[in-house]
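First, one chain by itself: the form predicted on its own, in structure tokens.
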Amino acid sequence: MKRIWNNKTIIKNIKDNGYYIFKNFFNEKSLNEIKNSLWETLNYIKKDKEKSLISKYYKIKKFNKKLKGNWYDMACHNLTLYKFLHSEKMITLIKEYFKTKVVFSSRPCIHVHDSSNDFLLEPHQETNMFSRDGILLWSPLYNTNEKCGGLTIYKNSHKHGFFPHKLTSPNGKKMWTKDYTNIDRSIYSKFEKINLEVEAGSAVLMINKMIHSGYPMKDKNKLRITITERYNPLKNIPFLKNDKAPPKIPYTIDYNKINLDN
């Protein structure tokens, strides 16, 4: 099946819904391309005849927790990764997205969910980005559904603006990690909660406003991974207008008062 670019229709989408799935957005080849980029650099750490992904992964992870983390860092600066997420027609799409001439690469990465479900993220807007605005791509390698998890989208809440985020865990359990955003229950839970399922080569692309989270895998024996980038266009961008701003605007400050001159 042929991925249609029907960039109209996708606008449309994403500015009425706040996202919008992308069918086939990778196809057989690409996808398979970008499952074995990630094999071999796990074989790289201890190499044997293993050929799947997900086993490769579980072996990694049982040899050493502390490499299976290196490899996830490295991970986002796999160009084979690069080529895809950054085609002259993504670029395309997100220029008139956003009438704007020139775009960002924010935070391009791979987000990794085993069965420990250790890092589900807790509901968030996209934050600590280069612009206040700015569109999320999400694409599993693998069919996401109730057993394996996925993306879980509070319907219409980017139609209020961005909403004030936490680093304090909203289970008083210790983070995985200091930098943690979540949004307080009482605001996200006025929103229906929509369990995505997505399949793998599919990709969602939301509005940074959008709160999300993820719903934990079930199966055991499955692995969910998926590529994601942040595309941010020249508008917004406190780093080029106040010589005092940082390069990401941090999560702290009010994103609804960020309207500078495009």
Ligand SMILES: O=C(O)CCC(=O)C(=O)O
Contents of the next structure:
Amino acid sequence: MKRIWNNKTIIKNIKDNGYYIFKNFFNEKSLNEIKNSLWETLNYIKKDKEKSLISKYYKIKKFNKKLKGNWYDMACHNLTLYKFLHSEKMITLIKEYFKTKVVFSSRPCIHVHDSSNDFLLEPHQETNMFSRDGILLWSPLYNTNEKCGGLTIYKNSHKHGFFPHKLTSPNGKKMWTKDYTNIDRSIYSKFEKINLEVEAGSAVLMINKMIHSGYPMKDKNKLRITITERYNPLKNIPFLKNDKAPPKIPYTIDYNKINLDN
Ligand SMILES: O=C(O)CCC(=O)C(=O)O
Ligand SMILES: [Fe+2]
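Requested next: the structure of the form predicted together with the ligand (the form predicted on its own having been shown above).
Every component of the complex follows; first up is the chain already shown.
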């Protein structure tokens, strides 16, 4: 299927709903190019004849968990990913959305979720960026659904500004990382929870204010690899206005009070 790229429609959808599902963002050829570059990197860790990216991933995880983690860390420096995430068309769309001439890349990376579901993120808004507002691109390399898990959004949660974030888990469980913040259940439970079913190669474009989380994989031996980027406009960037400010905005700051450009 051909992709239909219409900036006006996309921008209107994001403004109204907080997000837009961009169908066929990657065509088959581009998707394969991305998958192959991830496969090649895994094959570099340990060569064998396994051709499937998913099976290869589980093999490397079994072989050496640390090197599997290093593969993940290296993915955010893979220029094949950048080529697609930083296309002229994409940058133009973000510039138009924010009415700015300059756009920054704040955090390109991949997410990898397997059947252990141990890296799922609790409900949060996108923080720790250069700018207060921005757009997240989230595109799965395999279909996401109730079997494979995927992205949950909380309907209309983008209409109320930024909520306070904390590091402790909403249900008192031990969290897999201290680096990811989340929103209290009393806040996010007010919004309708929608588990998006996004097909391989489609992309979700979502504003920072939208509350979202991951939902778990139910089937064994599937893999949910998602490529992501966070585009930041030259707007409301404390680092460029205040010589004491760190590059990324800490979650402890009240984002609703950041108003630097008027
Ligand atoms: O893919 C997921 O489970 C959550 C992703 C997410 O929160 C993000 O990419 O910002
Ligand atoms: Fe997120």
